[in-house]
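Just one chain follows, in the form predicted on its own, and it is written as structure tokens.
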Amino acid sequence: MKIFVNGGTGLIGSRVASRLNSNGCDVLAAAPQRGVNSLTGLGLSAAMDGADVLIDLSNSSSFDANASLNFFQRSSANLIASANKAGVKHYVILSVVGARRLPDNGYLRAKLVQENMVKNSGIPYTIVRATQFFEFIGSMMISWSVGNKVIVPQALIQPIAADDVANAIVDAALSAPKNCAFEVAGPQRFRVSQLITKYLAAIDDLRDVQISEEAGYFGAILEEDSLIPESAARLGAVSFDQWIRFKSGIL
């Protein structure tokens, strides 16, 4: 099986093409670097010919609205043209859990086209949807920090492991199509200001998280379910304890 990983090199694509590697697949990891760019189409058709699975996982460079639609647009057309044409029979694209939920927020506005395309390609598709990735956590304590302080919403969140992430897309993309989505999410729930609170700790950071209903998420506001699964998820295995140990001699 010929799998074509668009944005094979990155924090999911290293991953899920290793992993189909690893299951004798004939894995094509490509990425602009190695000449292959899905934004402008340069390289596109040649790589992705004899592909039976098109997997999407690159991403916009910037989370600015207009540049985030302008990406997920061309990117996810040019990606159309190449698939329909190499007789793609499965695409699989990564998603954001609560995107729909979240309409304030242009980059999650981008990945709901995003979705709509793929599923108006005529090709059979499964979207995957995670929720926030542990690797996330301190952009988003960033995000929310103010002086000595770091102000987040109170609302639950239940990220998870890049690594159980990418184990959710490689199972996908030896399933059948779905033509549907489906959610993934890490295996417990917080509060935000208890996930701050434990990150903030486990790297020695000594600063005070505080609530605040004013606190966003990147342009939105969030109600309590914004980022969590709307309905039953595929759990992931990696706990953030044990995340964080591994993680701690590199943070």
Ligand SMILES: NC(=O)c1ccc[n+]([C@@H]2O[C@H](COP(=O)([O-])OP(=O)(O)OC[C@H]3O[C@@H](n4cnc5c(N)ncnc54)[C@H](OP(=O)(O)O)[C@@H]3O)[C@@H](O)[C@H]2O)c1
Second form
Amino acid sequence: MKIFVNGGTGLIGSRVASRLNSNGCDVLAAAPQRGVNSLTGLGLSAAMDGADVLIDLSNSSSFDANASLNFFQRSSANLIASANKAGVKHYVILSVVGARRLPDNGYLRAKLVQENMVKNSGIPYTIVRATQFFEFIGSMMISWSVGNKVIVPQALIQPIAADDVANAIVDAALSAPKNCAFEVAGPQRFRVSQLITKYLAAIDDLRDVQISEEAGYFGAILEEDSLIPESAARLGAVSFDQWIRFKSGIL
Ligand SMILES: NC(=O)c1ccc[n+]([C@@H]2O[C@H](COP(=O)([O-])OP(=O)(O)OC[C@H]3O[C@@H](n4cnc5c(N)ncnc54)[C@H](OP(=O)(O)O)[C@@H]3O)[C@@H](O)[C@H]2O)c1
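Okay, that is the form predicted on its own; can I get the form predicted together with the ligand now?
The complete assembly is shown below, putting the previous chain first.
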């Protein structure tokens, strides 16, 4: 089975490509640095030729609303045109839990546009929606940093390891298309303040954590449940404590 992984060199894409290779699949891990660009279309149709499954794990280099909309819209249109030419039988994408509940966040609006393009593509599909990756906590923390404090929302969060997300994508790609979305999340739910306090302690950052209702999520105001799964989600195996120990080299 030939599997085309767009964004196959990224955080999730590289893990997915290597797991599928170990499973004996014929994997093409595509990315601009490998001469395949889904935004411009460069090299796309030739690289996708003969693919049975298309997995899109690419990402916009900017989280700005217009840039991310332009990226996911143009890139998805090019992917769909090439997938139709190649006769792709299953289109898998990775979206974000809560995207539908946070329309004030331009990046998440762009992810919804991507989801709708996949649903309307006519190609059998599976949408995997993941919560925030553990690997993304540092970026969230930077967005909440104000001087020598970290000011966070009161909301709940259920982050997941990139390895667990990759396993869910691989299982989806090797199964029949679901023609719907399903959610994946980490094994534990935290208050954002608890999670960030644990993260700061682990990296020896002595800053105080404060809670404020005005601290949103990259421009969106959060409700208590905005970032957690809407229904029964597939849960990852790796806990935050295991992940942070591994990241810190304390095995
Ligand atoms: N961060 C989170 O917490 C989170 C949560 C849920 C879902 N997601 C979703 O997960 C997906 C993957 O995220 P990630 O963190 O693995 O991304 P990443 O590490 O930034 O990797 C992005 C990949 O996309 C490739 N790419 C960029 N522009 C491209 C183009 N024009 N054509 C083809 N490939 C291109 C990159 O290739 P180069 O290296 O050559 O640029 C790279 O391989 C995203 O769609 C994101 O929305 C993220």
